[in-house]
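A single chain, nothing else alongside it, follows as structure tokens in the form predicted alone.
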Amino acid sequence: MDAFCVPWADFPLPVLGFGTRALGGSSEWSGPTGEEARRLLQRAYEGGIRFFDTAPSYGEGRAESLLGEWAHEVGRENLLIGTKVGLRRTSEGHYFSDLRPDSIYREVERSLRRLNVEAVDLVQIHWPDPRTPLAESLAALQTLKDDGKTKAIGLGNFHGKRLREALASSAVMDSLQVPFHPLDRRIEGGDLPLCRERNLPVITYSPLAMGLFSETEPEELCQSPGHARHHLRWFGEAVRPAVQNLRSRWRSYAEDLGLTLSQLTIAWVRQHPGISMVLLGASRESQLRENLGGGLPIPKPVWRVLRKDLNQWQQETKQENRAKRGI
């Protein structure tokens, strides 16, 4: 598996990581716990991943607790843990981003007592927070890395105006991690060509785009009132038809290179220039051992040809929605 280098780790990190949302299971994501959900992080650690990425929204807080206890038995000095600030939940089950500093010092410390460690790797803002000044924001996170809780900070979901505008502040981000994926390329104008100039490395979440591009057929994922996908676009019935479509036609594409449609989009994802790592999610073990197979390269030629397709297919959506608006 390619890695690539970061100060903030002292081994060379592989382009695939793991994302631990699944974990701990709640309303919003069912998922692994207990003895099961362990098997899953040591069948990735096993299959090379060194990188474990995690939240304290994560399962309320049960993904980082079995995270933590899980790395303690296969060795803290062999793995990276990054963990999030800034998303918090309401006694109604609502979320809404809180980054003052106060805020993100309280919740550091719940996460090191839930992770049983005294820092970790990285911390990243998860979600923006239009209510707090960001400058405040991102100073408290570099107090966090001057006071040794942390080796690196990040941030999560910026994007155009507002990335810039933290990559211009006095603290030093050392990563951005945003959702990349064929119906999600908005890093791709010019989030990515920035961060390429910058030399930060760019994590990259979701890329199967919550399991529209695995094996499994949409009708089939759960997208039940609370949960995550409840209020994706992707998923409504107006639009299933142009994504089947699209899925269809990269699936016969996988199946000429020997590959799962898991497997191709994976890979076209990390092919893009700039992508440092692909953050992979599972809730079984069949479907890690899958996704993990998505980390070769795929020929270039053939790149070059989903990239045509993929343009191709988003105009010709745009223009069958102008249609139906009588645009």
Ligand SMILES: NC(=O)c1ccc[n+]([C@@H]2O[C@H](COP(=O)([O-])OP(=O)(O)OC[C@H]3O[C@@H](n4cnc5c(N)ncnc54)[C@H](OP(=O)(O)O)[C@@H]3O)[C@@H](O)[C@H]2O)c1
The other form holds:
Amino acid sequence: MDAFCVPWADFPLPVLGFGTRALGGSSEWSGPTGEEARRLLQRAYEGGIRFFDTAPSYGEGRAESLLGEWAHEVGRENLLIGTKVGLRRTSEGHYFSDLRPDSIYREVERSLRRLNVEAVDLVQIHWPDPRTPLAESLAALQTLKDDGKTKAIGLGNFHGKRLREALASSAVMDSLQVPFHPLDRRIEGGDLPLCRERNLPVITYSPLAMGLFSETEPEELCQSPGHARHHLRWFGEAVRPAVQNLRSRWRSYAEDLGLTLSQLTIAWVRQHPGISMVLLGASRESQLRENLGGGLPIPKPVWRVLRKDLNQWQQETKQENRAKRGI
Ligand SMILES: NC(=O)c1ccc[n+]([C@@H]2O[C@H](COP(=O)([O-])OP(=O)(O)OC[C@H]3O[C@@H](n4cnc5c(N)ncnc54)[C@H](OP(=O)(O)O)[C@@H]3O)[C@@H](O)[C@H]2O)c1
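The structure above corresponds to the form predicted alone; please provide the structure of the form predicted in complex with the named molecule.
Full complex below, order starting with the chain above.
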């Protein structure tokens, strides 16, 4: 697997990382717990993964605890842990962003306790908080770094103007985590070139659009009513025929290369210049095994065909939507 170097890691980081959102299970994402979860982490490690992404909200804290327990078994020095801060929940279960300095310090202390570590490798802002001045939040992150609670600090879900504003701050950011998959290519415009120019590692998430670019059919992915997928418009009935059309075209490109749809999609994502790492998601060993097969490059001409195909699909979908709305 290709790797890249960052000052906050003692070894080159493989281009594929593992995301623990499914671990610990919750109303929004059913996933493995206990021994099954530990086995999944172990398989990721054996597959060459060294960066593990987590967050306080994953499995309502259980993902961090499971990861922390397992990390001690495998040897903390052999892997890197990145967690997040700033996504909180009301007692009714609604999410909100809170990046006030006191809240940041409190949340990170709790994460360290759950992970059972003195320090993590990376603390990332989960989502921007429009109500707290950005400079205050970034200064708090810098304090965590200066105090040795984390080796590195990063942004998450920052785009466009907000990203530029954060990068202009005196707190030096070490990474940016953003979504990137065939249906969300927002970063391609200006953000990715900007990060390349700044030498800022970009870690992308949801390479399969939460599983949509896998062999599992969309209807099956949306069966449980409270699932996180219901927040994404790609899973809505209105766009389903267009998405299905793209999926089936990409599946045939994948077959031509002897790959599965998820392997082709992961390979396509990782091959974008400026993307340092792709976070894989999986709740089963079989999914992880399959997705690790997306770590190899696809031939450049095929990559270009996929890009062209996607651009054309986007144009057609836009035109169809406008026609439907009578514009
Ligand atoms: N910073 C953020 O705001 C943010 C947001 C989202 C994610 N992330 C991070 O990025 C990681 C990856 O994102 P993601 O989970 O959305 O990735 P993804 O690869 O787009 O979706 C993963 C899900 O798709 C299904 N899946 C994966 N591989 C499959 C396969 N080969 N065959 C069939 N189904 C398959 C599984 O769903 P089932 O579990 O239902 O089977 C799996 O949990 C997360 O774990 C998290 O660490 C960060």
